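Heads up, the chain below is alone and in the form predicted on its own; it's given as structure tokens.
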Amino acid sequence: MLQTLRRSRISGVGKFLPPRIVKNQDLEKLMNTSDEWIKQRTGIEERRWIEPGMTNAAMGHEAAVQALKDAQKTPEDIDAIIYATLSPDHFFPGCGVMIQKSLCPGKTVPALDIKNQCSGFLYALSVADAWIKSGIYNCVLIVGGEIHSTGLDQSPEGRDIGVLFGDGAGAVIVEPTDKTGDGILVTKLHSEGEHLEKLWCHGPSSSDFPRLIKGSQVIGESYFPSMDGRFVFKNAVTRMCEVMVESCQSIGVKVKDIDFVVAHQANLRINSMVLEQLEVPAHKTLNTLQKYGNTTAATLPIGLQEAKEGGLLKPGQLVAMVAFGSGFTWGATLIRWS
């Protein structure tokens, strides 16, 4: 006889920002942009940008401490860590033993680090879902942190990818659900490596020959990222859009019947196109774009958390979280709040 597999929930959410707050009127003293610009053409107004000394683990265990005191849970309840990035603090090892390090000394717990940008944390997200429901494990803590501004073209004609992108982290506990009907009901996920030079940072890449010469440090324009920003637009709306009317589709439910959208923040525009098309009013979401610019693996973490301390979460209600980003990647999950 099959064993009926369990159901996987978000029990608690947390998050950490830097508390330096850079707004596009800074950015008119760096590059050739201005407020009324950005505005216009992302919807972002301040982002956070880290200031010397800080890391990236080091954000993702805040925002960590934050999601297991919102579940009710210490560091050695954790089974498993995963840590989506496309910003880790080294080239190798990745930042999920880091924070095992910093959480959970002296447990060996494993630590997975996923790498698939604006999508990473939905793709978490799902390999934590497979483990708790086959058991494997019963309480996984996943982080999504980046720190984009070390890595980002501050001249003067930096400006098409400068002003979009800030520092922070975010995270969520996951574990089984005894609740009929409650949890991650659907996660799907989706690429297309065909588009990958459409958003990409192409170096530094271990490809170079030689990757690095020693005792110089050659900075080119490929380790900026770079972006055709109209091809990815006019993807992301498609994608979007494609991949929540599939994930309703796949449990029998309508778009109309979601309560409430967690969506990535790249763009206002973006997800309002995105809205429209799929007849979701403007009061099913939250955007966090304005103050935070695009956090990529953060962003959704950080969205639950502010949906969830603004009230805007309650137990019972269809949430949808999807993304859009680099690869192409994209995803989205459905869960029945609880």
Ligand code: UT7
Second form
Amino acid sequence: MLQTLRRSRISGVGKFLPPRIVKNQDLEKLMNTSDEWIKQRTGIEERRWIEPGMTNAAMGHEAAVQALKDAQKTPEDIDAIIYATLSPDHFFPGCGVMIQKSLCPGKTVPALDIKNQCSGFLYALSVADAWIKSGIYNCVLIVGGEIHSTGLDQSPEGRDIGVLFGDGAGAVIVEPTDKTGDGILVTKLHSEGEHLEKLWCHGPSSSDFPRLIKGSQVIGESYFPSMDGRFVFKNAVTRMCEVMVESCQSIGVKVKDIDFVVAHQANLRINSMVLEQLEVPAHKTLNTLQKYGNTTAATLPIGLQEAKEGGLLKPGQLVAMVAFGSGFTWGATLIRWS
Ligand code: UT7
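After the form predicted on its own, can we look at the form predicted together with ligand UT7?
So here's everything in the complex, that chain up top.
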């Protein structure tokens, strides 16, 4: 006889932002930009950039410790780790094993790395959900962490991308839920590799022959991220709207039934267009972009943490998360919050 699959829920949230605040005015001194342009075109006012000595995994560790505390768990309870980042500390291995080492040394839990940029957290959540549902694991730690600042062109020409991104980490604990109807209801994920070069970073590339030349430090244009901003913008609005509707339809609810939306933070104009098109009132969301810039895979868990801390997430609410980014990859999830 088929058994009903159990559900999973997010039982704890945490975040870590490096203390160094970089304001738009600070960037005016580095790049050919202005506070006015950045605020008007993106909504960003400041972002956090690391100081030398900080690592992606160290930020992830701090966020994970907070998430464990929030879930009333200890590192001993962790069954599996998933780390979503596009900016790992090393070419290999990924940050997952670094967290395993720092958080639960001696406990040989699996550690999986996911490289899906802005939607990385949703891809990670989908894997954790499947692991929990199928009974393989009972306590999965997901971390989304990014260090963008060390990879940005901070010269006058770097303004297109350099002003947009920030560093930080967020984490969640995913566990089974016993309450019928609670937890993660659905996650819908998509990709469209046709547009991979519309937002990407070419190097260092294994297909460059050779990848690097010993003794020489090559800093070519291809080592900095590049983006066709307008194209990405249009696709972000279309795809985030589509996937929200698709997620709702798949479980027989309406977009208007959603109580709260935690959306990816790339541009406030993108988010207000998405909400407007979906007819979701602005008070049903929160934006962190003004303070943190775009922190790609870290954005959603940071947003979730701030929403929970701010008392905006209440048991029984239908909470949506949605993201779009490089790849292109995008997705949405619906959670009955508990
Ligand atoms: O997280 C992954 C997903 N990412 C996104 O969704 C980002 C999507 N794209 C965007 O958010 C926007 O396209 C940007 C914020 C990146 C750019 O805004 P835009 O309104 O699309 O500007 P634009 O690229 O069309 O550029 C308009 C002008 C250009 O000058 P000209 O050619 O009109 O003289 C740019 O060179 O603004 C100039 N510009 C800047 N000026 C001052 C571009 N960047 C800057 C800057 N400061 N930082």
